[in-house]
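Take a look at this one chain, the form predicted together with the DNA, written out in structure tokens.
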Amino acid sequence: MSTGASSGDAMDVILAQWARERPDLDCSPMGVIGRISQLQREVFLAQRSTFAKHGLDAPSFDVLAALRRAGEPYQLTPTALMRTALVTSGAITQRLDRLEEKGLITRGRSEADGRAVVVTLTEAGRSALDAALPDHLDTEHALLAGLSDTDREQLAELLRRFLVALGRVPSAEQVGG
């Protein structure tokens, strides 16, 4: 907008040309959904630089993450698993085939429900997590560093108020296990 793009974003750009093509539309929706897209991506490469210095990727660390935030004995089901991951049960096997592979994780069958399998934290898996969890935090610091505290504040309150009001609440075992 205007002549200088001092505070100007990319959506700003799309917004304005949509204003001009359809001006009978209100896109106004657009400045919030599509910003969340685009922030999404940038966090998303940060965070691949910073696991890949630690030898993974994201969807290793999402697991070991999971399985470190679940506390001793670091076990959970691929279930589990699935539900925090929100991804589908074949993807949580792909995923457990590459940790397995690369000694973080055990597969072992449950003894109380034949059909489950339990996921376990090696030690290397915890280490690997352990030691990648404060730079992939310094990341997020990073990533944040252009916002004051009471910015960052108010966006995670608006934002927990949008999941909420899409219905995103947790029951208890969807997250726990």
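Now that the form predicted together with the DNA has been shown, please provide the structure of the form predicted on its own.
Here you get just the chain by itself.
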């Protein structure tokens, strides 16, 4: 894969067309947003294929990964999972229903607060996640193979700044506060 600055992509063609047709407009944001959209599709397709090999999908993987990252006893409240996944309560309920049907999680009352519901990663859920994670990382490494380590670090920093500027910062719960 060529990494030279002279190699163009489909967005370069689109931007040139807009420059010709509407030279009065600054279409440069399309160069960033359009490429992010294209990358989003590439990442989605690659991850979908990887997760399918393990009987999972991206939403299921996200829930299992959040529980696994929580550490023993691998429990979180549905609200904490909802905040981690950035989805509605209805969406997280659907995800939990599917995972519970597969035996990958359980839902029960918190030992600390009998009124609170906690979601717990089962041994089967942990095994499924631990089996999928190396393949998931291999997929991500393959997606980034055309970039040097320095390029990856720079891209990660630029994307971090972009997300922070949009207000996407972790809540106190997510950082352990």
